[in-house]
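The form predicted alone is given below as one chain in structure tokens.
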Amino acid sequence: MITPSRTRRRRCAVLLAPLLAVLSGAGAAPAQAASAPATPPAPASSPAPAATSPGTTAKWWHNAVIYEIYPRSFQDSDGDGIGDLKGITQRLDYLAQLGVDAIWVTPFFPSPNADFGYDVADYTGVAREYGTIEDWDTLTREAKKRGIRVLVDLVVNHSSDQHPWFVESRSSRTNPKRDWYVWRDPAPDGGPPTNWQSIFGGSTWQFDKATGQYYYHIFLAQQPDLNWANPQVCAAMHAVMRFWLSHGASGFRLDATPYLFEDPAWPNDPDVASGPPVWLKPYNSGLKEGNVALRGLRQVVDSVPGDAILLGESSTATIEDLRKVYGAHADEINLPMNFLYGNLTRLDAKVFKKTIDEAETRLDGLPPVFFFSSHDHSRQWTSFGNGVDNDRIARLTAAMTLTLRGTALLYYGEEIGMADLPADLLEGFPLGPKRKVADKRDPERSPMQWTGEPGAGFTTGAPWLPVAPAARTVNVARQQGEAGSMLGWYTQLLALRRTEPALREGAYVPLDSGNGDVVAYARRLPSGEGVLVLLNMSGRRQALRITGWPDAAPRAGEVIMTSAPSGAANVVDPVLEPYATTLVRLHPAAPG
């Protein structure tokens, strides 16, 4: 019987081979998938890094804007119902106008499907649905033209239970994959070797019958975690890491970072109903061998030009634990995404006001990463609006999110103010060979709305997930004409994001708005010169003082945007409409 490895604490090598048997992985066409050489060549350098001033040593990714892309559902270029690779590439002239720096695509590797791509049965090819290799490259090499770098979504954590690595593992306890995968014997009982549960629900462990052991998985069945104490694992997913650098991409974002590794003794939760929640457990999540892992990964992304980065799905439980997986001399993941501010799902001025103060204030400078849409969360629109003040609502989610120091994330479709599909639209819809499982997750995955038109210009076929029919009327098409649209709003924000001194460099300046409904901060040079954001989260309105600077209060200042006109711009005492946001450009204290 092997015994697992868990127990080991090596450290991965950086790629010791070029590990071409075990990346040609079945699943994938010829012409789809490619052999990872043992040297790749070095990655096309990458596009120049948005303008900062002179003297500046900040990176490209400092103060990036990158737009979470769920291929399935962006554009369709071949009338399948199923969005592509060709359709993002056909959509970048969108993507540059709009002026995001990076584009993340989620996983379009060939698939079996259980969870939409995350369960990867071959890291190297390109799903059919999606298209090929080819058409990837020309996609990396389309959006360099334009200053948009690409991201991978690279799943570390686990693969499919289809992968040629996991058939070879569950073949025979003597198989040499047998080790790149978690397995133990039974209990005593009989049972799964410990009482953990799966992110996903019911238990994290598999019995495999043909070999007398569980495997362990803390997602899906399908979704077996590989190995990380096996250095023959790291070095594999080093190689699939090189493969795609040297096909375009600017990097990775990295699924799932917080579970690689588990606690080697195994122990049964003592309170599985109602300790810390099942994705934060200390026995399965945030153990220290992972940063030695990620540590190894930062390594392969720094090693070729271009400035590549890594970018974490790393939640967290407190805001010290996130300034770890940025690792100790800031050497693991470049951009951990928090999700003490992603997760917030209700308009609280206190709760918010304190979340971004940490961020800004307590990871010892390095970006801090801001979003809320995404593949995995409900859209903004929906998680935040009351039915009434929707629109004024999400222009203030957005206000925020962009004007913060560090990197901010949009999910597609969220600047124009796109909603989760209604939930009986989803429950008609049927199941087959384009849905095959109905996801719960399904609601912030619908189709993009480019035009009112039937398809509503995604797909001229029928789509995996049905439009919504707010696509009539909220659409890209409409809005690019329509003035004071949100896409118009997303669109300056951006542009001041980039044009803006204070926004590109400016320290974040905590600041007390006298009200607990409102927050209130600033962007700020050394010269004086900045911006005041001011942000009325409730549906009154809403008198302020503001106090709180560091130095000389600023006296004068201009509106530059504004969801709720209320007249000159006031840097004392304003007074907010409802739900309102106010940007205003601060010109440097008069002497004395």
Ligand code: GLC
Given for the second form:
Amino acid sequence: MITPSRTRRRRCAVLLAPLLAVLSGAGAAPAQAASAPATPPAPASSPAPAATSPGTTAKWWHNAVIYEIYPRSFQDSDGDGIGDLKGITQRLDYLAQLGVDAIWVTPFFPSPNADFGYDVADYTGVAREYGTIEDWDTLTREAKKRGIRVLVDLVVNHSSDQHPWFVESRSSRTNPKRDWYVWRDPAPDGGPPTNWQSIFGGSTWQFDKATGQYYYHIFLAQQPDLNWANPQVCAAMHAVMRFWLSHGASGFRLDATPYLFEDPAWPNDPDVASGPPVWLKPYNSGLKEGNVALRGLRQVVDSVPGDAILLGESSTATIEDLRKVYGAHADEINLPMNFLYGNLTRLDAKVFKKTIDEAETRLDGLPPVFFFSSHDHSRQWTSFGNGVDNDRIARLTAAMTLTLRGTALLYYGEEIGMADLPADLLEGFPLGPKRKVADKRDPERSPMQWTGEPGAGFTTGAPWLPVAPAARTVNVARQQGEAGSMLGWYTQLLALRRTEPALREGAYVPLDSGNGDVVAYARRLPSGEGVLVLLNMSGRRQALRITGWPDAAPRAGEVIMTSAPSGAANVVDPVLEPYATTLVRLHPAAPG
Ligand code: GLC
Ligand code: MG
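What does the same protein look like in the form predicted in complex with the named molecule, given that the last one was the form predicted alone?
Complete assembly follows, chain above in first position.
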């Protein structure tokens, strides 16, 4: 626990001079996003920005690969069946070999685990089951040596109801921390102040008998919302950020960013069931005051050397709303996750083309953030797979995420084709005293499959969640020695991102494949050199006729990668095998 520095009664969000807006024009090259006035030189200890070529203005996060680790399930180092920080450190060489630029570690703080760590009881501590702060320091130091940055998952919207701040806040109406949370009087009939629903179901209000008021929670009742209108809350969270930045973090994945503010008029919803989904109601999300708070958080990461960033869990309904999350002057969240892409679960070429084109052309050149799998999403192997062609489909979704302009997020295990845990294995599986039944989100959180042994190389003890039976054949050890494995495919894609200038810095060129089942685009440098990406989203062979080049059609070179033996070698009218992915080298059009 830290105590925030004595707070003054002032707005804590915007303390620095207004930042210069340096948005590039509508060009597709990675824009130099506005950043702190004159970025200070990176200290000698910061990781080599491997994904950024020397001499370009691109920052590391404009085209990074960030690997999400759910620490409970990644690697157990002490045999208690629960993954831990030391375990992550043991696997850094693997991550370096895979070629990731950064890892995002989901919450490892002391927590009653009502929402497995997303209910934080101490923002600057390490839960005993995950290790110690010294283990954390070792992790960031060892990661740095390998050129890997580390992001902390910061749960800014709410704490645990066991956090000392909330314990104080609920102790009396006059407690100095009362206003750190959102307390309201009952409605005239004694019921909740509004009829709003929480994202996890039920009313968003919890009655507190002792003080006769309700508190607000957009998630579980054990996750009371912090009051971001209170400058002390904002200052306390800034202090938390400085703590982790001083402990080697390169920034934060910000949890649940749309929900920092609620409509101060507390309107009743005339019809809760209609309109936008419960997580995107106009009164509970995306309020403009939130942008001011996010700008304040951005200023904290910009105030330290080393290009620290904010990666935002920022659901939006439209691309226009997503653009706003970057900040009007690109001075809020560096990397808002694109849920318009991440929430897609069906291979539909028309939908993908629209979603990708939008992200690449309507964010003012700012870096989009593409991902499919996460600790909150079904694994892409399972959600897109049809039970027959899963392998090719997984290669396709990976190649798309990893060849688009912008930053890509991977979720541990997706690189070996891990699937969701079968539901019957979870039924009745004892998860300990805190959470008796498995959560519906647990299937995607099963232990990392390192080897084919019992425990999958994840633990020598009894794993906290069952190891998938598939681990016997789907595991890292086996794929490391196997030509053409999924791990090989991912490793090759990550290597290509680093070595192919067009994939790092090239413009996104939307193309017309001439076939409603095939997505086609190119990444091209001003020289005309580039890479053509062809994705067959159907189970049939497809013929294509590619058009839509902004200038003379380039010449096709060799096939760089393909998931089908008879992939396209001809850029004009290739034929693509079912669910095939093919990457073709492009050269400038022949003169004349
Ligand atoms: C985010 C997290 C999710 C958590 C919720 C509440 O959506 O990703 O796992 O349950 O926030 O903190
Ligand atoms: Mg352990």
